[in-house]
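Only one chain is included here, represented as structure tokens and corresponding to the form predicted alone.
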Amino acid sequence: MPPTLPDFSNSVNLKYVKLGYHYLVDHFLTLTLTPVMIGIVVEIVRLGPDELLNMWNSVHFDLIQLLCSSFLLVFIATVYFMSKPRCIYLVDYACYKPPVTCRVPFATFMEHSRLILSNNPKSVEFQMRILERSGLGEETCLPPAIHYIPPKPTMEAARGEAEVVIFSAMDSLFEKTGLKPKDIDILIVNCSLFSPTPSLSAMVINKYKLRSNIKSFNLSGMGCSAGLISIDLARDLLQVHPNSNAVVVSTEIITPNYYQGKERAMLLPNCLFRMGGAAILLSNRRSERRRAKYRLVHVVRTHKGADDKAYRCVFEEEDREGKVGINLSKDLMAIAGEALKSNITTIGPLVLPGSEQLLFLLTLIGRKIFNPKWKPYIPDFKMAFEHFCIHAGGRAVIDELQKNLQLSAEHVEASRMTLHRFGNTSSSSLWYEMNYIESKGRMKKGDRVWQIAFGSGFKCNSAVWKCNRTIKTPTGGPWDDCIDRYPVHIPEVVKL
């Protein structure tokens, strides 16, 4: 007897089922109103242009009511356009592709391990471990510095990666964008580790002869997220300047903070971290609307350093040798859902359809008035966007995230890539998968991009943006020379 096909009715109907209660719900308003308007239209026609002048000409106008009711139009209209917020468009960005004299092979890698902590093999066996889990491939790249044996972490060392990473990424900027630097009104640069004296914004400034009346930011210290947080900091001195330009440029500057101990909870960062930045320009000026390649939408930041564990949990600190390093702890996964339970809580309300919110509201009160055993419900924030930048910080971080939002494997594919192809560059990360995202022509006009960064201290930062225009494949970026070989197979385990 041939085997019998599964019965597919059960599951086709309940798809048929979500479909139309999601339309319904989401075209309330247009549903309800639609019968309404037909009915008006239905007696104005019935009634004829004869009874409609008649009804006119029996209306009576006084002259003092009119002009009140004209100004207070006019003034209502004034107040409405005046109090509502600029427009912020991303003109376009740059990403820092590094040398391939650069790039850290997991030989070259381990057989450095091995030569700087052979008095401590059980450290050399742990980075292995680690390696062989982290997802990172063979193409990931490390300052020059950090290729000595033992490294070179010297401030000469760090200011030189600095400025080729910066310089580069503002070159290409200015190169695509024809954007002139007499034209940057504000200069917002990000790096967490690096803090030179005079800072990264005032190198920048020097390097490129800026204005002298420049609003320029140096934000330090706050992590892998702070290039979302630049981009707040952005939209709000955009919103108070109006006709200008903003540049945002995040690094993370590895030379001076490649960790020489043992630990393990701080040598983790030395598998992880790699080179990488990006500069973006940001702009309220009207007239960078047709070319602008994003607007702005909604940036939600969450902070949880009330916390002692949060606040603790990836930490600067000496070891028992007094050498300095980032330790990790155990507890940054869970650490990490709170705080993107935190900010999902906040901008499932901004983003989400009607139709979500009322199943999450219900869910809600079944579990406070009924039975608290109920599962909650877990919003699909697919309905809201097309596109995830889930930040690059370790395959651990892509998985969870990637399991609590129910996503596909082609909407973390640009966070998996740029980890395989360059590593954890920090707070730049997420352009390289926005960059994953235009370099596969994915990216259309009207889709909504949601990235998602975490951080230091401990933060969870997300920025909605929607696409202002189809994308063409762009050349000369990250991506240029191997999108073409992307998307690739991560395995569970890569055996060294």
Second form
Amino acid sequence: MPPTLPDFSNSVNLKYVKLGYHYLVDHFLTLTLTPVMIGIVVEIVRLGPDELLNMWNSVHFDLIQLLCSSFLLVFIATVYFMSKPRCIYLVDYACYKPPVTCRVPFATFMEHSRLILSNNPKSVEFQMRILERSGLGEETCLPPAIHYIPPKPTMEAARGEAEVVIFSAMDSLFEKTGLKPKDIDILIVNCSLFSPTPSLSAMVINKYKLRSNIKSFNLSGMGCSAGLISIDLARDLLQVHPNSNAVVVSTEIITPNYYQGKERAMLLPNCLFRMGGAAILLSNRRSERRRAKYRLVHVVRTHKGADDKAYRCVFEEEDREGKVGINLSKDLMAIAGEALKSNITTIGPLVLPGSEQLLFLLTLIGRKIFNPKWKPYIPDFKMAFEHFCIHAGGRAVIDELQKNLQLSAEHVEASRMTLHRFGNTSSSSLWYEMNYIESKGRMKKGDRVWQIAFGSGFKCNSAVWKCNRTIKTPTGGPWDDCIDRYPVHIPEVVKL
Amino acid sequence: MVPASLEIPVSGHRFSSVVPAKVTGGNKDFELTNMDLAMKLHYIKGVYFFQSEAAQGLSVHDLKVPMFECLEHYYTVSGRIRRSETGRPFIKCNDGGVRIIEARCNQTVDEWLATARDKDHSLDHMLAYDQVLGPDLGFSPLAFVQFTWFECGGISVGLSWAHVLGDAFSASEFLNAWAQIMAEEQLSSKVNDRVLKSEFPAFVSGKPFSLKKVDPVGDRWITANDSRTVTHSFHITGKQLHHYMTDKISDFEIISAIIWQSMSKVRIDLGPKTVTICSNNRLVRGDELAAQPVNGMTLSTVKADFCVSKVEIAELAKLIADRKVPENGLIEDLLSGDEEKSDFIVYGANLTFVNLEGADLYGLQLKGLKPVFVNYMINGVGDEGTCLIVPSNEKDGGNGKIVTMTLPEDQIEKLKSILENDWNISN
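Please give the other form, namely the form predicted in complex with the partner chain, since only the form predicted alone has been shown so far.
To see the whole picture, the full complex is given below, headed by that same chain.
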């Protein structure tokens, strides 16, 4: 509300005014049409059946006109149904749960750092401070090759990690959905930093003996938001291919990307990135309508790469000693905020109720015409969605989004707890968060979920899902054995 | 071309860590008793040799996985030393973990043991990490396990264990628990509360003789020796001991007497008048899982007012058996009082005899097979020397013992010749 009316915001009356306003605008059509319909019905009843029959007979129809009209109607109906986009269902998904043998407590991580970076105490101090404030817990996992002092990242070890993560997730998906490998028509694998030849999708095809006419894609280099890019690609393909199943595998392979130098900006990913992966089954078959968990409503992709600063803010390069690492610039949060704003501007009109859009429009007009000092109206996305899955990129990202979107602690709980239990698993983190909400028994039929992911480039991608059926617990996911311990309170600084 | 004698037999070391499977959580702090702190400058090493049948098909992953579960029970072993506000060390159970080392040896197990018999097992220390806590005290692992693969496919398991954690019995129990988990046997979980105070009242008041104060070591917990010490092992067969067996005297006392008398002949000053005896009252049964590791040994001293080199062995052994004075209570009092912050050594303060007869060393089995040989050593020993008496494997005809001496270099050769000539004891 404009600041020229100060004390009203505390008044209970204003709350009811707001509610009334939202109800009025959101149900505008119903509210206007209902009196009209009532009027017509009253008129018909008043006229009586005889009068109506007379009216009908006075309109002369001959055969040609009748045929043409019905043909026109059928034609329009056919065009309408054919051009309607197919419904994309998310049948089920499976997340990889790393074994306890990959566990990395804080103490072990710090000790290894001290030994590897023994000549750079300042870098070690930096890592310690990051870890203390990171929001990660004591159960996050790194692949076996990284447990060595110094780490031994061979290609064989990287492939080994990829096999373990991807095959476990896929086996779990097959078990949950009853899907047969031969029934997979489309396969999309996304892994940003590990791209061997033959590709990871070829590795999956080889392992499960998938069909020779499968449409397979391997997306690499696209950062943490690649998971939603894969979903978008799958959706487009499922529009073209009727009656098909698409499997999307999202993961990030840590082994070859552990930075072994001492530049601080590049040590940050070491502290945050952890093992994880997810496999998702999407389908456009009508037979999946009953048992599918979600229906895909929207995917909105925003790319800020045209801006140089945004392009360079997450940059893989060599440091002064020739060691390759990912350089995170200091403007990361600001650029993320900008990308988010762009994305919201596009997704807002698609998902927000009419009332919020009207308010936003009015405030916009007001700012432009009357007084530029008016605070921009931030639409209340809580009215559009029941659940939020914010990519667990780091504590700062979640804090920033919570502030910008004015979300409560419960809305960001899934993201914070996923960061605590699994760390930043890159593109698959959205699926761990989704599973958290399901495991807590909060996902009901009709709930709308908003998944937001940020990635290098700089990209901000969103997906909107609608829950198709109430999901029962336990879900058979990675949270099953520990969901009772959550939510935990994550202190600002953990003393090591 | 490097001559074979100069080639380093053990190489290719790879370091990694193993942590407890479940989060220990709650920032548990484990108090150290005064006895623990008295032993802090000492380190125990145990090396177990297995032939290739026992190690066949075992990858390093197979060896590491049971350790995760084992550390879930032994969460103090995964901890790290921290100091409280008063400066007193304690163990913070922060899941730091145990360091694992993988290495390769270019000999076969039989070759190694054969060479070792000639060289008195002095190279066995290469098969277990030379551990010292500090100078980075808060980041030093309390235990190391080294797996060394031999050319024949055999394997050795080398445990390095900080004595501040517990005594050699605890160390052996820890490794036995690991092997039991690997064999997928159920561990009986008997959880005891650690005995925080020593149960022994002080019979005599005064200062204990078994401790010797050393210069402050700060955060690097090892003491400097005046001269280089070396470790050698001797075999004594059951038959040789049989001569002196009587009802009331155990093998340990006989061997201690033999060594004491030999040392008195070696040393110019006619040898030590006081020796320390370190024994353990706990009986280790195969099916019990010990609680957290503990320093449960009894430290006693024995004074001889006569000339040790001239008496009968049986009499000396009787003296050791009957006239030893337990000093645990005195140690407790000393460390609770003014000397709380001082640093002490126990092993090597006097000539020390450590009785590990009851330890179930051959109970550590891989694939149901016992080790062919087990050796234990102590690091961080003072100049007076230490003698460990450890059971030998059954091939020797039952009751043989292995005696591992850690002494200054110049005394070892003389001792060897005396033992060979007078007692027919050789490698």
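Note that the rigid core is defined as the largest set of C-alphas that superpose within 1.5 Å between two forms. Numbering follows the first chain given and starts at 1. What you are looking at is a predicted structure, and each value in this text was computed from that prediction instead of being measured.
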| property | result |
| --- | --- |
| Rigid core fit then residue 487 CA moved by 2 Å or more between the two forms | no |
